[in-house]
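First, one chain by itself in structure tokens, the form predicted on its own.
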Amino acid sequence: MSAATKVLDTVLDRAVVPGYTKIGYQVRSKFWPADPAPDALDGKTAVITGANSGLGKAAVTALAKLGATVHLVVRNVTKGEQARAEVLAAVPNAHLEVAECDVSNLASVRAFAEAFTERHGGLDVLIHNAGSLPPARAETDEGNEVTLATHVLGPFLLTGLLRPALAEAHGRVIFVTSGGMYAARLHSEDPQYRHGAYKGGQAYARTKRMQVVLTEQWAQRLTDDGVAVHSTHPGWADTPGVTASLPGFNKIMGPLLRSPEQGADTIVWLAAAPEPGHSTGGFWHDRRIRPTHYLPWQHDDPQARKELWDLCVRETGLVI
């Protein structure tokens, strides 16, 4: 990438609106790193949560085209089977399996991980894509705030339980986060959002910040296993989740929103391209590592980072 294109890329990123919309995608795609080889994932196995619609289904389709056997992890098997049929219509030779798992429910995560490891060997790609943005505070049956359970605790537990399978394949873990995390800090004093007026968008941003930090922490712990861990944000994409959770935003930004395929591009690139396998712990957007804070003097408090990891271990019961 030339100096001029680096400047253009950075300007798009800091300006947010052009960088996060399809404008950024269209401009950057003219100079970003090469696509994965057409057979990059032949013989590989991928697991993706939240796979029945939006970014998840777009990623499943792209992974299948690259040759992967893809496990669609969904809460609703009927919707999962419908998504499977739609992907098969686009990729007739795709190898797809549908598995039921509510990522916000730790018991469900354990059941899925146990079933997967009993039936399969190594795992090449694990994509944490399932998301939630409830309008009001809600708790799971296990007593965890829903966005924390969906974005943080469930993925943390699933990563830990599938660690042996990932290590066997020298696999990759990808957290699908959000640019909204720039507006949040770690709230180690109230991770379950029990105090103050609950705001769904704020809860979403908080947990997305947590995902970025956990990416860095998992990257350090899994280095010796040969497992790469990255996070990525898709920009602003036109998905059922955006339409349902943020109808006003969707109405205003509609013409500029990325397609699900454009939003899923870097997810798939991180799963299949050679370059991301040579590093770990990065936060990516449009095939380039981005800063985790806009201002260089900002940082995540070290004690809050430790408390986040300790929270995850405590609430999930994961033996590290």
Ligand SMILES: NC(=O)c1ccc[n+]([C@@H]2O[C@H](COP(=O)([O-])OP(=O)(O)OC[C@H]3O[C@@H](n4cnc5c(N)ncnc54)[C@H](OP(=O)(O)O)[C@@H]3O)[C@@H](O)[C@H]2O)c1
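Remember, predicted model here, so these are calculated numbers, not experimental data. Residue numbers count along the first chain shown, from 1. We call the rigid core whatever largest set of C-alpha positions still superposes within 1.5 Å between the two forms. First, how it differs from the form predicted in complex with the named molecule.
- Relative to the superposed rigid core, Gln298 undergoes a CA displacement of at least 2 Å between these two forms.
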Contents of the next structure:
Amino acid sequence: MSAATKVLDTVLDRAVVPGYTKIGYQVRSKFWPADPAPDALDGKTAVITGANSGLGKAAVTALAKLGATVHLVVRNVTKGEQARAEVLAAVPNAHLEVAECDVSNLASVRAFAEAFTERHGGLDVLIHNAGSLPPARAETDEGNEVTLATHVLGPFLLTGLLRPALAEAHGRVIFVTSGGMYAARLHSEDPQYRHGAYKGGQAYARTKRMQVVLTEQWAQRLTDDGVAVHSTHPGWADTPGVTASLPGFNKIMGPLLRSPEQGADTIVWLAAAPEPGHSTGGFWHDRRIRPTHYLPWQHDDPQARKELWDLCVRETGLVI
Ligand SMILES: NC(=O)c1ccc[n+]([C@@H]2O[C@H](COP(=O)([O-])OP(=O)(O)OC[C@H]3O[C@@H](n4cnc5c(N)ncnc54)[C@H](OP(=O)(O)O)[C@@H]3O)[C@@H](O)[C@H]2O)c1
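Given the form predicted on its own above, what does the protein look like in the form predicted in complex with the named molecule?
Below is the entire complex, every chain and molecule, led by the chain shown above.
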């Protein structure tokens, strides 16, 4: 990237609206790093959560086109089979499997990981894409607040349980987080959001911030296994999730929103391109590493980082 395009890219990023919308995608795609080779994922296996909708479904289609066998991890098998049929219509020779797993439920995550590791060897790509923004505080059957369970505890446990499979393949782990995380500091007090008035957007942003920190923590831990761990934010894309959770936003931004395929671009690039295999722990948007904080006083407190890791170990019972 030339110095001029670097400046343009950075201006788009800091200006937020042009960078996050399809304008950012269209401008950057003229100078960003090359697409993965068309057969980049031939013979490789990918697991993606929240695969039946929005960015997840777009990513499944793109991964299948690149040759991967893709496991669509969904909480509703009927929706998963419907998505599988749609992807097969677009990619007739795709290898797709649908697996049931409610990522927010730790028993369900354990059952999926056990079934996967019994039947399969190495895992090349694990994508934590499932996400939600509930309007009111809700708890899972296991007593965890839903955004914490879906964005943090479930992905943490799944990463840990699939670690041997990832290590066998020298795989990649990708957390699909959100630019909304810039609005939140790393929060160690009251992680289950039991106190104070619950704000869905705040719970979402906090747990998306936690995903970025967990990415860095897993990246360190998995380096010796030859596993790369990255996080990415998709910008703003027109998906069923955005329509349902943020109808006002969707109405105002509608024409400028990215398509699901544009929103999924960097997820797929991180899974398949050579460059992200040579580094780990990055927070990416539009095929470039972005700052995780813009203001110095927002930097994570080391104690809060330790408490996040300890919380995940304690709540999931993962033996590391
Ligand atoms: N679209 C954007 O502009 C945007 C911006 C920033 C970040 N993101 C992130 O991108 C990811 C995908 O979002 P999207 O916009 O594509 O939304 P979406 O269309 O609502 O897709 C979300 C997917 O996650 C699944 N899911 C939710 N909770 C789950 C659980 N407990 N277990 C298993 N699957 C679960 C949903 O399943 P059901 O269909 O069964 O509900 C759905 O398949 C999310 O992590 C989101 O936070 C999106």
